[in-house]
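This document opens with one chain alone, in structure tokens, the form predicted on its own.
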Amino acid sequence: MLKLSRNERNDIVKRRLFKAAADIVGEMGYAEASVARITARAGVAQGTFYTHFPNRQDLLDRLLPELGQDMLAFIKARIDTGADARAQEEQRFRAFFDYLAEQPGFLRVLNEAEIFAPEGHRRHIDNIARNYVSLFRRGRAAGEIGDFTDAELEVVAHIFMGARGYLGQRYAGGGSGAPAHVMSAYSKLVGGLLFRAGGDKRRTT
């Protein structure tokens, strides 16, 4: 076996602490995510916690943005880069439900963060919105998205994010992905509002 460097060992421990915190918050909420519980779940000493985080709140503020990056990577890996913008958005939506099936505690981490970890909540929302706007700009440049300004695309990003969150709360669960009727309704809605129909891909500036 290869000997790990100190930085690699530290990264592993930090990931274990994040994973433990995410599991506890997802199961019991932020209020129950004490340092003692987190370190016990991660299998590390309490003193080790403070070599990675100055305090409990620092970990909680970093938790949601960390999970958000994991979620984006999960979704990106399931996108057909050769598909058009509308098809890719449908794939992102389906992949979001697949992520919730694998990480059922994510929505609790997200929803309680606004109260218990507001700094982390703000960073997460900003990260996801920026990612969405970047994708929409590419679709617009390819003529697959209508004449929306950058400011309007930011609004659309937050609309889509809100839809994901509320639909996830309502329809995710049971270890399965998005129900067929949720997918069809979402596809019809976003297809009529944002994306150009096939054959109408006029390039915009």
Contents of the next structure:
4 protein chains.
Amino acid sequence: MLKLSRNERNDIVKRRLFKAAADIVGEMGYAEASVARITARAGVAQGTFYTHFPNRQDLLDRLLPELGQDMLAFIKARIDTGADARAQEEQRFRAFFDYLAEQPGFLRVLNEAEIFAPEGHRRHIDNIARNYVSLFRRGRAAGEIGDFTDAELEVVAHIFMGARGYLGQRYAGGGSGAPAHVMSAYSKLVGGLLFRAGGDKRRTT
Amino acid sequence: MLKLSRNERNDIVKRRLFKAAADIVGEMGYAEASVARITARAGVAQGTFYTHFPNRQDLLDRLLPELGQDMLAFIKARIDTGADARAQEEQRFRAFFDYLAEQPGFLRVLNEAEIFAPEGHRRHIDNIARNYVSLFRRGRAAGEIGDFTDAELEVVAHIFMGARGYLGQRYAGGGSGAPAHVMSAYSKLVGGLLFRAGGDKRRTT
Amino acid sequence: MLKLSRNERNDIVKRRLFKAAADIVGEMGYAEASVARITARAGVAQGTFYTHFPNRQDLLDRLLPELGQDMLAFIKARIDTGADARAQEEQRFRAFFDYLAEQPGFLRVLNEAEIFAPEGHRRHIDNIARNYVSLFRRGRAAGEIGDFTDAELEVVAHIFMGARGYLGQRYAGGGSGAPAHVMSAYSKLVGGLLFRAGGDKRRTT
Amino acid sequence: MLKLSRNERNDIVKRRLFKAAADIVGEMGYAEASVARITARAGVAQGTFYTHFPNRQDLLDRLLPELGQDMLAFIKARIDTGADARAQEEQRFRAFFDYLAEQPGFLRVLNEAEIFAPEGHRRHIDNIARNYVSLFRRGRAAGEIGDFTDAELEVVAHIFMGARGYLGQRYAGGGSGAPAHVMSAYSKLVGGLLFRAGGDKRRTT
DNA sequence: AATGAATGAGACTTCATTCAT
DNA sequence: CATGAATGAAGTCTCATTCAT
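Previous: the form predicted on its own; requested now: the form predicted in complex with the DNA:
Next comes the full complex, this chain leading.
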């Protein structure tokens, strides 16, 4: 069937615009994502943009939350739900790098969104943090996670997000997942091995 | 206080331009730091800008490395060099939040630089990472830090930077240092307590 | 109530578009009367506009002449045909203000039409002027109006229209007819030389 | 001296922009007075506009008050201050038509300003009305004008302005002053009751 | 060295009109 | 007849940079 209904056609163009914007932001950043460039890449006239989005900012604000859902789904599909909390966090971390290998632009969208699409950024960060905290609480209930208050768990979630972000930025260039030493360091640290400080309760055990 | 290179020290106008730019970026972000605004705040004509800097980007790229040195000096002055590695990292983290309370614009410069002054951002990140790694190696030599290769230490450095950045972003609003639960969570995690996974060697000890 | 030509009488959509346009122009002016807004208010699609009018300007040009006929009918219904010419002009002037109180948008249409619908404006002005002149000639024949040539009567008609327009603009805001001092000033001035009505002192000469 | 100081150059460009705008509005109306057209006629780049005016509307708002002052000066220079009030009003009316002959665009600026530069229009109307009223009051004090309250004098001022505007619109096309029959009709009508000049028949009563 | 007016490319957005459905 | 997505020209304004003074 070559002929599409008006509704289908409409959706296709909207999706093309969205995709074009995501690609451009991933490649060149929000600042280069002008309406002219987006519509050019989508193959439509500039005016067409405004039949699908009220303005440029609106599209930019939708970008990260949408891609963030993609990422979450991608990661969730790679988790062994039978594993313990620590193993799952390692799987999540590895899956994050795998996602970056598939969607090299994601990190750029993530980082720049804070500036160019603050509304969308906040929404995304909240999504991820909530997701993390709920996982942590389940782990805590299962006795797999130490003594952390709820407020502290939120802090931990932000640490993990920060680690992801900075490590992705630094080490995801290769296009083929997390390098071995990044995995090992992350695992050791997050798993609780970095310091052998005096006050560590486990040592007294 | 901005420290400019030797040649610049006596150049009052140049210093004023630099200060004006730093203030503007801290308050409103790089995007608002137009040459017109910078020169207006510095109290000189627009053309004067170009007798001191080859172009706008050049000044923007110098911003973060310069401010980063300030931050490093601030933190270093607050470290008890006699303490062990873990205690020192806690001091560094606390000092970072204290610095943010004093220089609320720093985080903005840091975050936006990645986008608007990538050259300067890379320089800054390398500075901090190098600094961290050299501290870690000293700790490792003293037996205060576990089994990490040099490459892994660099990974840890990025994790710490990421944690700082994201936690600062989320919790530094108050203007009066790190909240207690942020400190405690950071301490527990970084100190090695989050997971009680089965394979943890220390548990078998 | 809009009276459309015979062909249009049964065309509900066309009438709705016309009414919508008149309302919008009255409320916000011609500049805001975009096809999008007119069709939205009429509750039809944009494209539908062009099945009823060849283009936007065509509708705009019909607006004032149509509304002008309304106004004329409104005024005519309030004239005591038995009164002398001067009294009738006072009634007309008062009725004009009453019309403005009922149709506050009319003045806006009238004033802006000169710019945005010059063709329609010319037609309207000619209508009103012709109307005036024919009244004046009847008055002159009845000896109620002084020595004016036909060409001069046209001049007087324009003066009256100008007076109406400017006074309406300045004093019709209240929404309740002509203020007393406006009526009295108009009456004194206009009554001056044009009419030789009974109360005129010169007649005693 | 071919070389001008910067200040002089600056003023010249600003004046050229202003003149260009006035000419364009006079010829084609405010709607056609785009920044592109104004700067093109002034022979400068579009951006130059904004070094002299904060925005397009600002220039448009200055247009009528400025031209209105010109007109007032033009008229004042043609008044015989020794003549009585009625003769002076006739001179003013004739001078107004002479001004229109010299500045054919003025009427367009005047009429359209109400819509496109309402701020400037209000200022102009107030100027003229105040001017008229002060003349009337002097005439009333000198016994040359009949029984009108202050509020009524303002009404009369608006009638005169309206008459000027509509008559100018209708009869000023020729480019050579007021046609004889326009003058005579105006004179008869306006002379009617407002003024009690020496030749007034009623005085002999 | 300092000035600041001038430049012109490029950004976002609106809108009358067309045309395939 | 009705629809409404698509078009593309045109509008206002910003801004880094240059250059004559």
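Here, rigid core means the biggest group of C-alpha atoms that superpose within 1.5 Å across both forms. The model shown is predicted, which means the values in this text are computed figures rather than measured ones. Residue numbers count along the first chain shown, from 1.
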Task: Smaller rigid segment rotation relative to the larger between these two forms [°] - done: 17
TODO: Using the rigid core as the frame, report the C-alpha movement of L17 between these two forms, one decimal, in Å.
DONE: 3.3
